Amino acid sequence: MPAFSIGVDLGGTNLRIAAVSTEGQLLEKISVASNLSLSPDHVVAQMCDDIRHLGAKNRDSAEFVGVGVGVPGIVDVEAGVMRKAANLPGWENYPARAQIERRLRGCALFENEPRVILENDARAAGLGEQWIGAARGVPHLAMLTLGTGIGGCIILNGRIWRGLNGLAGEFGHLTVEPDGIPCGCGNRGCSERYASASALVRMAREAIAGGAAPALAQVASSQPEFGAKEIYQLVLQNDEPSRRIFCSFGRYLGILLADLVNILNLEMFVIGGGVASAWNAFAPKMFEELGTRSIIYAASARQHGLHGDERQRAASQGKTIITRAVLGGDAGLYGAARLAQITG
C-alpha cells in the first residue's frame, strides 16, 4: 500500500499544509492566513483541523505515517519546542509539538500516539531540496535561504545535521565585515546585514539619502512595502544604483559562501529564498568573489550553472557546485513531508 505524511509550513504571513506521498508526489495542498494576531493555540487548532482534512481524504487510499512541521526561528528538535520565533510573536519557548499531538490524539488518523517532527523551516526547505529538488541525489550539501534573513541547514548522508546542541547552520550569523553593522545577535557585521532581503532594503535607503538613485527614491515613495522585490525591478531597467546594490549584495553572499566551502567542502551549495529569484541580479559577483576568496573553490573546477544529471555528475567528480534551488516556496513544504517519513 502506497503511504503519505503531512507537512507543515508555518510562516509569518502564510500557514501552508500538503500531503506528500513517499514518492514525491504531491497530493493536496491548503494555504491560510497564519492570522498571527491571534495566540499560537488559535494558529495550531487551524492547523491541527488542516490535517485531519487533509489525511480523511488520504486515508483510504495510502497509509499515514506522521506529520512534519517547519517553523522559523530556533527550534529544540528533541523537545519539540520553539525556543525563539522572531517573526512569530508570542511564540517563543512555546511547546507546539505538545500542542499539535494534544489536539490530534484520538483523531482516526492515528491509530496510537500523533507522530509530529517538528523543525526549523530552512532545514526544512534543505531537506525538500535534497530529496526531489535541486539536490536530488546529493548526499552532502549546505542550503541558504535568502529572505528577511539568511537561513542555513547542513546534510551529510541525506540526514540534517543539527550539531552539539541543535543549532548549527547559522550562516546567518557567520561575520562578512569586520566591525560592521550590528546585529540582532549582538555581533557585527552579521552576513544577513549585508547579503539578505532587508540588507538590500538597508542599502537602497542609504542610496536615497545620499540622493544619487532617484530611480529608488521614486519607487520607495510610492510602494508602501518596498522591498527587494522592487529594487530587482529597476535592475531590469537598467538602473545603475540598483546594479550596484546587488553588486554588493552578491560580493558579501560570495564572501560567506567562501567561508562555507573552506570549512565544509561538501558537494554542493543551494541558494534558495525569496531574494534568489534576482539570481542574475547579484550571481555574477557572487561567483567572482568565490573565486578569489576560496581555495577548494578554486581548485575544485569551479562548477555553477548546471542542471539534472549534470549536477550529480559533477559532484561525483569532486567539482563544487553553487546552484540555485528550484522548489521555490514549496521546499520547505516538502522537506517537513520528509521529515515525518524518515525520522524513526
Second form
There are 2 protein chains.
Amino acid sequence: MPAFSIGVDLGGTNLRIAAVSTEGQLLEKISVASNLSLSPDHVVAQMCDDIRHLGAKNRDSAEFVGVGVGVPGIVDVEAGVMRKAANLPGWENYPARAQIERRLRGCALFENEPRVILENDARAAGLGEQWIGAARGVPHLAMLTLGTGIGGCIILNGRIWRGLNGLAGEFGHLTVEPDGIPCGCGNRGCSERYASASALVRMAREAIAGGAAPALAQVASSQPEFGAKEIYQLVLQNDEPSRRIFCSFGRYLGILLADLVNILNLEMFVIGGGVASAWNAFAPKMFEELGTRSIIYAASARQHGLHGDERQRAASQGKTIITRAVLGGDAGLYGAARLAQITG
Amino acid sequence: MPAFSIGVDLGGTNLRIAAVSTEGQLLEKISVASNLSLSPDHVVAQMCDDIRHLGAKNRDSAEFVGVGVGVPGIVDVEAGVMRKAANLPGWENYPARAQIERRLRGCALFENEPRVILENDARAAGLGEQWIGAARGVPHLAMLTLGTGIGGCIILNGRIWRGLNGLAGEFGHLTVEPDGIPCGCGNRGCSERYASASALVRMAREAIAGGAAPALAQVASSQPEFGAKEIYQLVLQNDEPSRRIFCSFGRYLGILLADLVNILNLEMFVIGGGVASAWNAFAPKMFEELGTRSIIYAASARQHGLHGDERQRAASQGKTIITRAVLGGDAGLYGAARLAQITG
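Hand over the structure of the form predicted in complex with a further copy of the same chain; the form predicted on its own is what we had up.
In what comes next, the whole complex appears, and the chain from above leads the way.
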C-alpha cells in the first residue's frame, strides 16, 4: 500500500495544506488566505479541520505517516514552538505543536497520540528542493530563500543540520558590511539588509529620494503595492537606476554565497524565494563576485544553468553548483510533508 | 596490547615527528629545524628515517596503526598532494604521500604496502584539540588557527568536514570588508588580512608610518624579528597604539566568529595558533562583537573561560563556547597521529 503525509505551510499570506505521497506526488492541496487578525487558536482549528479532511479522503488508498508544519520565524523544533515570529503576530512562544496535536486527538488517522513536527519554513523548503526539486539526489547542500528577509537551510548527508540550539542556517544575519545598516537582530550590515525584497525596496526609496530615478518614483507613487516585482519590471524595461539596485543586490548575495562556499564547500547552493524570479537581474553580478571572492568556487570551475544529468555530472566532477530552486512557492509545503515522512 | 601511531607536523619552521598512543599519550617526539632549502625528496627521506626509528623503538610494546602527516597549505587529501604551499617552497603538486609511502616500503612496521594520510595542518590541529584538548568529548566544533594566516577546521559528529573538493574550512578567506585590502586568493577584505599575525604587523607598520606610534617604531627598528609577539609585549606595557591594533584584530575576529556561529550553530569554537597567546589583548573586543553580531550567540548566553566539567555543562545547556586551544604548537602533531588511528 502506498503511503502519504500531510504538509502544512503557514505563511503571512496563505495557509496551505497538502496531502503528498511518499513518492513526492501531490494528492490534494487546500489553500486559504491567512487571516492574521485571527488568534493562533482559530488558525490551528482551521488547519486541523483541513488536515482531518485531507486525511479522511486519502487514507483508504494510502497509509498515513504523519503531519509536518512549516512556519516563518525562529523555531525551537524540540519544543515545537516559535521563538521569533515577526510575520505571524501572536505566534511567538505560542505552543503551536502541542495545540495542533491536541486538536488532532481522537482523529482516526492516528493509531496512538497524534505527533506533529514544527519546523522553520526555509528549512522545510530546503528539504523539499532536496527531495524532489533542484537538489534531488544531492546529499550536501544549502538553500537560500530570498523573500522579505533571507531564509537559510543546510542539508548534510540528506538531513537538515540544525546545530546546538536548532538555529543553524541564519544566513540572513551574516555581516556583509561591518559598519552597515542596523538590523533588527542587533547587528549592523546583515546580508538581509542588502540582498532581500525589503533591501530592494529600501534602495529604490533611496534612489527616489535622491531625485535621479524618475521611473521608480512614478511606479512607487502610482502602485499601491510597490515591491521587488515592480522594480524588476523596470529592469526589464532597461531602467538604469533599477538595474543598479539589482546589481548591488547581486554583489551582496555573491559575498554571502562566497562566504558559504569557503566555509562549507558544499556540492550545491539553491536560490529560492520570491526574489529568485528576478534571477536574470542579479545573477550575473552574483556570479562575478563569487568567482572573485571564493577561491574554492573559482577552483571548482563555474557551472550554472545545468539540468538533470548535466547537473549530476558537474557535481561528480567536483564543481560547485549555484542554481535556482524549481518548486517555487510549494517547496516549503513539500518539505513539510517530507519531514513527517523521514522523522521517526 | 596497546597501540600507537606516528604523527608528523611539517611546518615552515620545524619538522616534528612523534609516536603517540591511542590513549593520547606522547611516547616520543623528534623535532628538527625545517631546512626549506632542501628538496622535498630530502625532507621526505629524513622524515621517513625518523618514522622508522620511532616505529622500531615502540613496536615491541605497542601495535603500530599508521602514519598521519600535517602540512601547511591546501591539501588534496584523496590525492595526497598539496595544491597550494605558500610556506613550503617546492611542495606544490609534489606527490608527497606517494613519496613517503615509497620510502617506507619494506619497513617492518607495515604488514603490507605502507599507507600514509596527508592532511592540512589546521585540520589536524582541530582534530587534536577534539581528541585530547579543549574540545575533548565535543562532537561538533570549529577551530580557528591564528598564525601568519587563518587556518580552519570544522568537525561534525567527531569527523573532519572536508566538503566537495576537500577545501571546507577556509575561514581566512571570508569577506569581512567588502572593499578591503586585496588578498592573494583574489578577493578583497579577507578575514586573514585583518585578524592574523601578518595583519597585526601590517597595522603596526601603518601606525608607525602615520608617525603616532613611537614605541612601535622603536621596537620595529631595533628588533630584527618584528611580529605579533613584539606588538603584544607593547600592549602589556600599556602602549595605546598597540592596544588599538589588537582591538581592531578582535573586532574582525568577532565578525568572523559571528558569521560562523550564525551559519553552523556549533557547540564550541576553539581559537588556537601562535596569536592565541595574546588572548587578553583581543578577546574582550572579540566577545563584544560576537554578542552584538550573532543573535544565536547572544541567545545562547555567553560563557567563556570555563574548564572541564563546567565546559561540558555549558554545552549541555545549549551555550555556545568560545575558548582557547590548550595543546599549543602540538595540536597538529597529535591530530596527525590521531588521523592515522581513526582513518580505516
